[in-house]
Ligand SMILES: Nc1ncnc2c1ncn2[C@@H]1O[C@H](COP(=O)(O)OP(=O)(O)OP(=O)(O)O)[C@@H](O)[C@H]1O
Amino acid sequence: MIKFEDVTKIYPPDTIGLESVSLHIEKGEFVFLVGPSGSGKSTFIRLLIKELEPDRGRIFVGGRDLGSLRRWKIPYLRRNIGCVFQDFKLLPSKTVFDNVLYALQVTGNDSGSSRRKVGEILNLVGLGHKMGNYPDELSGGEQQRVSIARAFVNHPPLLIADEPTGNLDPDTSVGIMQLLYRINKTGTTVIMATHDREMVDRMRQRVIALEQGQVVRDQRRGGYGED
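In the form predicted together with the named molecule, the structure of this chain alone:
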């Protein structure tokens, strides 16, 4: 599903984002991306949705070389990757409902059934009562859940979440975690960047640890730290 071949990303002038990362993620896997702040987790994710270009190396998603992907095809790549952004990236001028609906509208789906789907997913993340609010009327955790709902809503084959539980209380975090897990069980590949040690240790999934842009550990059934 995803292949990194010796990928290096350097932010001008000389900040290392990722350095010589090679890895392989199979379809249907659940992967935790861990590492200290500034270790390159978000960079990894931004490279995956072609928000950034690598300075060296090649990235494949779904068998496609992102380096040779034509510009006009990028939107179609992104529709197949649900992404929960670390900074949420909600449209401030749209309500919670319309923010989630937008992810369906870009694909040309704006029917009654898509609206129903949006309502369902918002109920699922516990925001059924805030559908008409604007993002700046929500708490950080609530905004995060809207971002999660938007990433799920059209059931993409690949789901990437950049610290989706970073602003949530333990109970809600567990709820979101269970949701991601269920989604993964339906065959969706899930990549989740996180600092949540307890969660990672409990789930015992594949763990890829980054440090200063390099992969320092890639463990089948790992924990947050070294065992």
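Can you swap the form predicted together with the named molecule for the form predicted on its own?
Excluded here are partners and other molecules; the one chain stands alone.
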């Protein structure tokens, strides 16, 4: 699903984002991306969705070389990547239903089947009873579930979650992680950048640890810290 070949990104004048990173992530994996602030996690994600260009090296997503991807094809790349963020990024003037539907509308899908799909996804995330509510009427955990539903409604092969539990209490975080795990079990590759030590230790999935832009550990079933 993802391949980095000797990828380096430097922010001017000389701040290292990533340095000589090479790794493979297979289809269907669940991967935690861990490390302190400034370690390179956000750079890794921004390179994956082609918000940034590497200074050296090559990145492949779904077998496609991002370096040779023409600018007009970038939106098509991003349609195949679901993104979930710490701050939800919901549209406050739209209902829960319309927030999720919007992800389909921007890709030209607003048919009756699309609307049924929105209902199915909202039931999957446990919010079928709040389709008509607005974001400010929901708890933080419920807003994050809407964000996940919106990211997953197109059934993307890759879902990236950037600190999705960062603003949530521990019990709510567990529910969000269980939801992401269920999505992963449908075949979607999930990459989650996180500082949630307890969650990573509990899940025992693959862990890629970054430090000063370099991969310092890559464990198939690892914890947050060194074992």
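As the structure is a computational prediction, the values presented were derived from the model and not from experiment. The term rigid core refers to the maximal set of C-alpha atoms that superpose within 1.5 Å between the two forms. Residue numbers count along the first chain shown, from 1.
Going between these two forms, are residue 84 and residue 2 in one rigid part? No, residue 2 belongs to a different rigid part than residue 84 (C-alpha assigned to the better-fitting superposition).
Please report, as a whole number of degrees, the rotation of the smaller rigid part relative to the larger part between these two forms. Comparing the two forms, the smaller part rotates by 20 degrees relative to the larger.
Could you state, for a rigid core superposition, the Cα shift of residue 102 between these two forms in Å? With the rigid core fitted, the alpha carbon of residue 102 is displaced 2.5 Å between these two forms.
Given the rigid core as reference frame, how large is the C-alpha shift of residue 129 between these two forms? Answer in angstrom. Displacement of the alpha carbon, after core fit: 8.2 Å.
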